[in-house]
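The chain that follows stands alone, in the form predicted on its own, written as structure tokens.
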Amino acid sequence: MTTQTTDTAQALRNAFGHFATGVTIITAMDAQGAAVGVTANSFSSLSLDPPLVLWSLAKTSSTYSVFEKATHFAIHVLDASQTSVAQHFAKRGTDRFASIGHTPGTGGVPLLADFHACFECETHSMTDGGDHTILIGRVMRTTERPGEPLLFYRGQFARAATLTAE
């Protein structure tokens, strides 16, 4: 057994990295309707009455002013078999949409054409999270499609090796 205690941010980083998160696409339309994505692995279910969802991104982040001030994002859950796309979205310096195909979703928003599921939001709220800031989405629509989700986990992109429903 390693214990390690949580003195440095890497430190912190490395025990945060041993739960297995889902991975996202944060989209949104700038001031000038130019498409804006980022790759996010900080999602989570909120509340169901009324549907909320959130999400944090980095203060220091390219995207943050757009995100701050958006009306609507959408959240898009990866399938197993887009870690280029999160890769893709990942890279700062590049044009995230120039070959990804999209069209325009609730309030503009760029939606993805190939997603594992979509929560399509109007921006509820925001808060201070520290180095980030804590954006909360009422769902205006969900799309669901059939796939693998997926995973991060210890700073690397995984599968599930096997899903269990009961």
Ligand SMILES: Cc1cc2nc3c(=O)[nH]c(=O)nc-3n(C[C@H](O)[C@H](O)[C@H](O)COP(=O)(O)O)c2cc1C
The other form holds:
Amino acid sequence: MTTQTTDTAQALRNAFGHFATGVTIITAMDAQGAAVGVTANSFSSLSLDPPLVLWSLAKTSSTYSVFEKATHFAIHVLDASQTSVAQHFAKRGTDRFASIGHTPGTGGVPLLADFHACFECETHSMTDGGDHTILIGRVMRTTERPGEPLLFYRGQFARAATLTAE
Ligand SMILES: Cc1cc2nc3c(=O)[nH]c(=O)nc-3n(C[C@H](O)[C@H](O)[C@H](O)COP(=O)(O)O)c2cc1C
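Since the one above is the form predicted on its own, can you give the form predicted in complex with the ligand too?
Full complex below, order starting with the chain above.
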């Protein structure tokens, strides 16, 4: 057992890492019509009625000015086979769409071909969240596919194992 005060960013990051999440790629179109995307595990469902989801984006992200203005964004929940896609969209200083195709979805939002599930959203609102901004989206369209989800746990990619209730 490790108990620490959260006086360092690393200690807090380590504690946050004990919460297993899925992994998503979130995309939007910039004002010139170019696609941008970022790997994010901060995605969460928020409301059924109205249908809302949320995620948070670092204010230092190279994509920040695009998502801040975007009217729509798409959240692609990754499949367990897509660790390289997750790494690709987390890499700094690259044109992430140079080698990756996309098609227009709701509001022209760039859609990736491969994913486990996709939520096409209209930007509903944005809220300050410290060094991040919380983006809330109204879900306009969902797509689900068979397969298994990619997970992120304690800084590593993982896959899910189903447990039988006793
Ligand atoms: C598994 C994983 C999850 C991530 N989740 C988030 C997130 O929820 N929000 C965020 O702003 N950055 C997140 N990042 C970091 C971004 O993907 C990206 O690496 C970082 O923002 C630096 O690139 P950028 O400045 O081009 O955005 C995550 C990275 C990884 C590998």
